[in-house]
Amino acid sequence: MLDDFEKELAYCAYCPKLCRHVCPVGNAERRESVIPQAKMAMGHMARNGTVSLTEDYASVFFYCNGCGLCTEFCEHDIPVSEVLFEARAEAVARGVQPKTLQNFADRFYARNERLVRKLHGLVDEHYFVEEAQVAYMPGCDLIDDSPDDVQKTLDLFAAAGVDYVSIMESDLVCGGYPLWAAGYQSEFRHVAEEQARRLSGYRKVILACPACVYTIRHVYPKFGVNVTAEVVHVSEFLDTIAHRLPVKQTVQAAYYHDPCYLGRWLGVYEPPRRLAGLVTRKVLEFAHNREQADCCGGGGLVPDVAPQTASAIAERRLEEPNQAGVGVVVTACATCVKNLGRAGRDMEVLDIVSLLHRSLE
């Protein structure tokens, strides 16, 4: 409930807009109503009853990638995206969410069913071993938009002599982040409880999606849901077995893009960079990197609510490698690959898994 964030909303409502310059949505939209301070001020007014939420008023809550960059620059460390996601739940409860997100839960489950079938068609059935102790969970965007990277990941495991990882056997391929980001909290809690039960059947679960890793580690507990298995990102796991990978340097230069949930939210910066360094002669850094990395524009369901804004954010992110004449950007998130790839017409945007696989001897 928004009442739980009285301090955060008040601090932002009366702030002199110190984080305005870093908001990817605000910079792309170039309108004052979607900068972090304005979105939080709307939440503040909704909480104290100054305004009655309508679809127009509530729409600003959904113009947030959840990237957390504003918090990085906030003197008071206000978790703006967390509060705005709670405001989205308030909008859903009142039935004033954007039309593009109406019946979102039904579409989430329909997509999930489709992707479960697709996953079973992507890899051999022998990878689905119920009694395995370590499981790999590709995630919805990887299955949907970069399906070849599922098998490539398994190939990398095999190349390093890892034969004990199975595909996670479940009728859910997602940790529920889209439901949480959309404000569908009751549906999210249901998915979290079901997914936690399945995850807890393993000792370790390797996830390809940084948002799912963050959601399971940090959002599930806020809903009273805990997972006993160790949950790691695929780049963290590959980093531990990289010394056994028969790879060689095949790429002259590539920029590394920090996914927001992997970097800023989970603090995983070095593993994907080390992996990229194995096969890239020169790993280049964006001017804004690590804690201050710019967003790709793909998070927070912004591509669903404002696709042109999401594209503009991605185009802005790719200006630097374009100006440098470097044609490869590597990252560690299927959502980043998708959104940056759409914007990078002459740019090759690769997941670290795909880059490593290409360089296998």
The other form holds:
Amino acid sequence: MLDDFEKELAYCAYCPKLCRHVCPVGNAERRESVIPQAKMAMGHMARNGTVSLTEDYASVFFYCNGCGLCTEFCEHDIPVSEVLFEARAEAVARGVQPKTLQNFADRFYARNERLVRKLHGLVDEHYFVEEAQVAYMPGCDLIDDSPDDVQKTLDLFAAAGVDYVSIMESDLVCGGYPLWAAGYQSEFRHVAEEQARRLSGYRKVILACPACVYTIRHVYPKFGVNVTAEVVHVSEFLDTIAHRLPVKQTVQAAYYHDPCYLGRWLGVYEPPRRLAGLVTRKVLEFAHNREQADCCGGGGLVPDVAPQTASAIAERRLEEPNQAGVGVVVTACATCVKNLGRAGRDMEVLDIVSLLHRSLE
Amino acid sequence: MIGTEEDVTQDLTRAVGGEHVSSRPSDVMFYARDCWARRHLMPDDPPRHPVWVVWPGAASEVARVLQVAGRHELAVVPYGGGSNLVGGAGFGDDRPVLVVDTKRMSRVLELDETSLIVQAQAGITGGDLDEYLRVRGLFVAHMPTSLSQSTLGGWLATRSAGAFTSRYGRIDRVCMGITAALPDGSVVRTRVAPRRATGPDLMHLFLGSEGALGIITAAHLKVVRVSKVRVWLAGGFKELSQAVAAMADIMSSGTRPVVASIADPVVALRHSGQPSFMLVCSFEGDGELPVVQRDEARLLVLAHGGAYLDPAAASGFWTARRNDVFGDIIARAESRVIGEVDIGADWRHLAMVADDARGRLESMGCGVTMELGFFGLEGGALLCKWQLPEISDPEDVGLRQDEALAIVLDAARRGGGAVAHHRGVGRQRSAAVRAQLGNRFDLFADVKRQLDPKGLMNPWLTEGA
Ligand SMILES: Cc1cc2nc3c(=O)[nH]c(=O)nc-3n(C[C@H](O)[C@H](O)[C@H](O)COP(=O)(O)OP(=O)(O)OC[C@H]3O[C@@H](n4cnc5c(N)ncnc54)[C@H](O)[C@@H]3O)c2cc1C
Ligand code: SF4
Ligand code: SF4
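If the one shown is the form predicted alone, what is the structure of the form predicted together with the partner chain?
Below: every chain and molecule of the assembly, starting with the one above.
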């Protein structure tokens, strides 16, 4: 309900555009209507009845990567993307969501089914152990777009002598972030409840997708759903066993790109850097890094709604390594790998898991 | 308008490409507003929206857009960051409006690190320009508080001033030349050399023209090397007149402060623990020079009866200014009515103008805070902010706001000062500026008629002239 965010909407509506410069979507589009202040002002006007939402008016809510840069900048800590995701739900409820997101839930479930089958084809069946205490959940973009990284992750666990991690046996490979971001809240709640039941069968679950770690840890509870298992990102887990990884430095230099959900939203900055440092002589920092890191453009379903904008954001992010003549960018999120990789042309963009695997002795 | 809306859309599409033209209601509605609190920042939908927004990528495209506007007799309003506080985004008459958003023209075109001159397209935001320069050990000698929200073109079009104005001058001193597209669709470049005596300078006609004469598409600006040392000075004074006299002497002493400001006692109290007028200066450079300059300025503070305060109060005041803007958001969202305006006066009248405005606003029941800054050798600006007392009848709010604004502008006039120092004129002050300029304004209207015979460009400035 937008009413829950009355104060946040009003603050932004009256703000003299103070955070406009940090918004990746606003910067790529150059349209006034997609800077954070305007998107929130639209929500404010929709809430107070000044505008009645049409597909066009509501479209601005979907021009958000959920990157959190505006919130980081704002002295009032306004959670703009959370409010905009709520506004998306309002749009869905009125049937005025963008065309590309119509029937999104059906497509989500169909993709899920496909990915469940694909996952079983990717790794040997012995990795699926019902009684396991600790499970690994690769997540949709990893299975779909970086399928080799699933086995590579398992190889890294084995190389460090960790033999107790199984792959999470489930008919759901996703924590539901895409449904939340698309504004399909009742479907999201359903997936959250189902997934919480499955997750709670384990003591610890290691996820490859930062957005789903965030969703399970912080969004589920807002929907009244709690998970008893400890949910960690794969980089956090690998960091705890890194001393046992038989790797050597094989890469001269690589930039580390902070995924928004892993960095700003979960506060995980150092573990992936430490891991990259094990195998890279020089881990280079973007001028905007950690809390200030720029987005890759892949979050918040922007690639579904505005693919060219998502690419433009990625291209802008890659300008720095391009200019420095460094050909490798490492990150810790399959969505970032996908979106940066598409824009990368001559740039090698890879997940930390891939980088470590390449350097196994 | 000549032709139909479809005709115009087709012509604009030919000029800049279809993906850079929009008539979507969600787009045009945000171009009917800017940061003028009185109307545009209000979250209610302003009554009149433009019909088209275009995003040209270069001067030649802007020129083509203006030719289309001329052919169809549209009203044209340039739009940079839309951060102006004076209502620059409004339109005066019933013609369909075409907004030209400059932000796709956002590239640095040339950097001369020997002569310290940068040329950039007019739609680059100050933040992007600054970032480009900082990694090269340089910065743009113009630093408005709205750096990241405003564009180079907007600075020039409003004759703006920035935090470092006391050292490097307002934008009219920082700018060395412009490229502009004229209403007839031609492009003019004014820069022939860094300094010139080649007759009247067209550039200065465009500075402060607020989109009434054409569209600035690029400019050459001075840049400065980042210095290694920055030291702060804070001095407390019982009377504003003492602080102003001390600042006047500092400015003419050759100590060349970079940041220079005088804060109100209520603000000073938060940072220094003293409810006195606080003089704040920073001195920047390499080696010993900034410290020598600071010590020299400190003597001037003492000579004018000031007390030496902890320099941390000065730096604290400076960094906290950002929070003041965030504080205003709360006030506005809570429907408290605040207003602010910038006026200018010379050293002789500055304190008098400030006291006059404060006295009259307070007798209206307003809470008042003031900051003096943006100094030059001859004087500086007074930023006056007020909060109206609670008003029971909402109908009265506009009237009372007008009354408060009129008080401050009148104080400026009585002190022989300017009714707009650096934020431009806009709808907020067009009547006041016209009244102050008298027949000089008619001259400007004549120039506009010559350059823009069809009156395409942002018409407010000459409305009724
Ligand atoms: C928080 C905050 C702090 C501020 N601090 C300062 C400050 O320290 N100093 C200061 O001077 N101002 C300040 N301002 C006011 C504002 O930022 C300036 O007036 C700025 O110069 C406007 O730039 P813009 O790109 O946003 O222009 P806009 O608001 O888009 O436009 C301003 C006017 O110029 C015209 N225009 C814009 N671009 C062009 C162009 N390329 N060619 C021709 N005409 C054009 C427009 O039609 C309009 O009339 C502040 C504003 C805010 C919100
Ligand atoms: S998030 Fe904060 S800075 Fe951004 S528009 Fe809202 S109030 Fe302004
Ligand atoms: S969360 Fe990121 S993409 Fe969304 S409005 Fe804020 S800065 Fe823009």
